[in-house]
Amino acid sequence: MKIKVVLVGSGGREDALARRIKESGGTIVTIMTNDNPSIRSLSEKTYFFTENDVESILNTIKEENPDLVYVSPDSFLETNLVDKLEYAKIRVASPTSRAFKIESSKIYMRQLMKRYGIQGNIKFEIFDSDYEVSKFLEDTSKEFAIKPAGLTGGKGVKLTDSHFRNREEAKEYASEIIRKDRKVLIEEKVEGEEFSLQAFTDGATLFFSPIAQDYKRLGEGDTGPNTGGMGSITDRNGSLPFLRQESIDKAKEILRKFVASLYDDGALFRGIIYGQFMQTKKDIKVIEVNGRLADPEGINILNLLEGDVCELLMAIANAELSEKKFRFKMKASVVKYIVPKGYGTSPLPSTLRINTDNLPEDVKIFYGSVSGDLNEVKMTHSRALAIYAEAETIWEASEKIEANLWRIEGEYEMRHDIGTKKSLAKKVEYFTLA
């Protein structure tokens, strides 16, 4: 579809989306925070603003007069940018700040689930004083997840049994959050395997993607601090080897209920909604719900999606999703992120050199939080390059990535165990044990 799209965002998922828009015949104008060389090479024009420059962004978009705007990063969706675009009658395929509250406030999300009886909720408490937190954590031996109420980029959630040496450290972290946010959310810890389900929606119809799994921990074997995501996997059948079909069915119904509940709560959600779920040995639980394309799982989904992405985004914005048919390739896929040394604690940015000569068609390199050119980039403190591969099996896709690592020169960190046979076997074993 030959339309003009303003794309707001400059990370790996936005690079993947920009490439699909270009493949679909769209013309791209981008608004970025960092000078992503891949997105820049795909764009007719590029502008540089932060999420605080809402009025400047709005005026720029008005001058460009696009057919469609897609706002991608959470930091921009939290602002009133989409609200102002809609007020100016500019077509946009992203949620308003009111609808995005499903992600920007974890407390709102939990309370919405409670008020509308959405299944999969976790026992939770909200505290606004150090004394209450201290008393709560001292009076029980159970383990908990301590969460800031707002956006954390996947790095703010900490578990009492794996991120702290004792209860005192956990209480201090909760107190830090209260001092910053005035409230802290403490949820009962649940155990199992996490999975992600993304859905494109116009506020009524939901088009579901294949199931993905994000590897959040920094280190091999799921060790170390949480990150924004070190990589992700999908399988060719749309499920994952360790998932029960009933878990997928329940996850879809939960996302449908979220979209309906948001509408009843006064917020029409249009865009991409995705839930992070935990399959326990008996049921599934909602870990969190987000109001935008996932990263890294969104990279998998965009590359597996068949058809015209511009048409899909227009159908979302025009509330015409029920009239369209889209599908995904029956391929397994893996994403592995290259990050700076010390990422997750004290990152040490450096330079990477990239060789894309004769890159196989089923292997792609996406550019994240970097600047420079396509052959040499300067890393920032965040994720730098996402290497994507697809194959008949997850482990074959993982091996394809490993076979092409010679193309990246420089000092970096990566999780090599993502999507390996050994990693998958361990996940399957957890649910087969009595």
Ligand code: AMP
Given for the second form:
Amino acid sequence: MKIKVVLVGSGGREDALARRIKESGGTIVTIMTNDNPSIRSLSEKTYFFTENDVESILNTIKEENPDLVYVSPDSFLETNLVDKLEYAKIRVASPTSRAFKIESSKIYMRQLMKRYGIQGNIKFEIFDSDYEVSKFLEDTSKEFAIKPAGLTGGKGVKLTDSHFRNREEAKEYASEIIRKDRKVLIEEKVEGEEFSLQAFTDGATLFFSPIAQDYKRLGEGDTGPNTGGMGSITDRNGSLPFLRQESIDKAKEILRKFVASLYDDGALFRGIIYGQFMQTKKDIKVIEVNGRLADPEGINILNLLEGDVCELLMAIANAELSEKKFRFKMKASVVKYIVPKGYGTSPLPSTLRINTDNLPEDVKIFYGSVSGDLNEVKMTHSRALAIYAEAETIWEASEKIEANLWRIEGEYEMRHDIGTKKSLAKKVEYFTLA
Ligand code: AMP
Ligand code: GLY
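Alongside the form predicted alone that was just displayed, please also present the structure of the form predicted in complex with adenosine monophosphate.
Below: every chain and molecule of the assembly, starting with the one above.
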């Protein structure tokens, strides 16, 4: 579809989207925070703003007069940019700040689940006093997840058993959150395998993507701190080796109920809704709900999506989404992120050289938080390059990425175990062992 799109965002997921928009015949004007060389090469024009520049972004978009705007990153969705675009009658395929509260306030999300009886909720408490937290954490032998309510780029949640040496440290973390935000959310810790389900929605119809799994921990074998996501997998049948169809059906029902409950609560949700679930040994639980494409899981599904992405975004914005019009390729896929050394603790960004000569068609290199040129980039403190591959099986896609790593030269870190046979076997084993 030959439309002009203003894309807000400049990470790996936005690069994947920009490529699909171009392939679908669209032209792109981008609002960036870092000078992403790949997105720049795909765009007619690029502007540099941060999420604090809402008025300037709005004026720029008005001048550009696009057919459609897509606001991608959480930091921009949290502002009133989409609200103002709507008010100015500019077509937009992203949620308003009110609808995005589903992600920007984890407390709102849990309370919405409770009020509307959405399945999969986890026992939670909200505290505003150190004394109450202290009493709560002392009173029990259970393990908990301690969370700030707001956005933290996947790095704010800490688990009492794995992130602290003792309860005192856990209490201190909760107090720190109270000092900053006046409130802290404490949830019961649930155990199992996490999975992500993303859906495109116009506020009424949901078009579901394949199930993905994000490898959140920094280190091989799921060790170390949580990150924004070190890589992700999807399987050719749209499920994952450890999941039952029943769980997928339940997850879909839960996301449908979220969109309907948001509407009843006064917010039409339009864009991509993305649920993070935990498959426990018994049933599924909602860990978090986000109002945007996942990164890296969004890279998997954008590449697997068949058809015209411009048409899909227009259908979302125009409330004309039909799930029958779009499909996903029957392929497995893997993404592995290349990050600076020391990522997650004390990153040491350096330069990477990239060789894309004769890159196989089923391997792609997406540019994340980097600047520079296509063949030489400067890393920032964040994720730098996302290597994507697709194949008949997850482990073959994982191996394809490894076979192409010679293309990237420089000092970096990554998780090589994403989607390997060994890693997949461990996940299945968890559910078969008593
Ligand atoms: P969130 O930002 O809420 O998605 O949390 C980040 C990560 O922390 C999740 O992907 C989980 O790995 C973990 N986590 C969050 N909440 C819980 C919970 N209630 N029980 C166990 N793990 C959790
Ligand atoms: N995959 C983690 C996130 O997008 O929040």
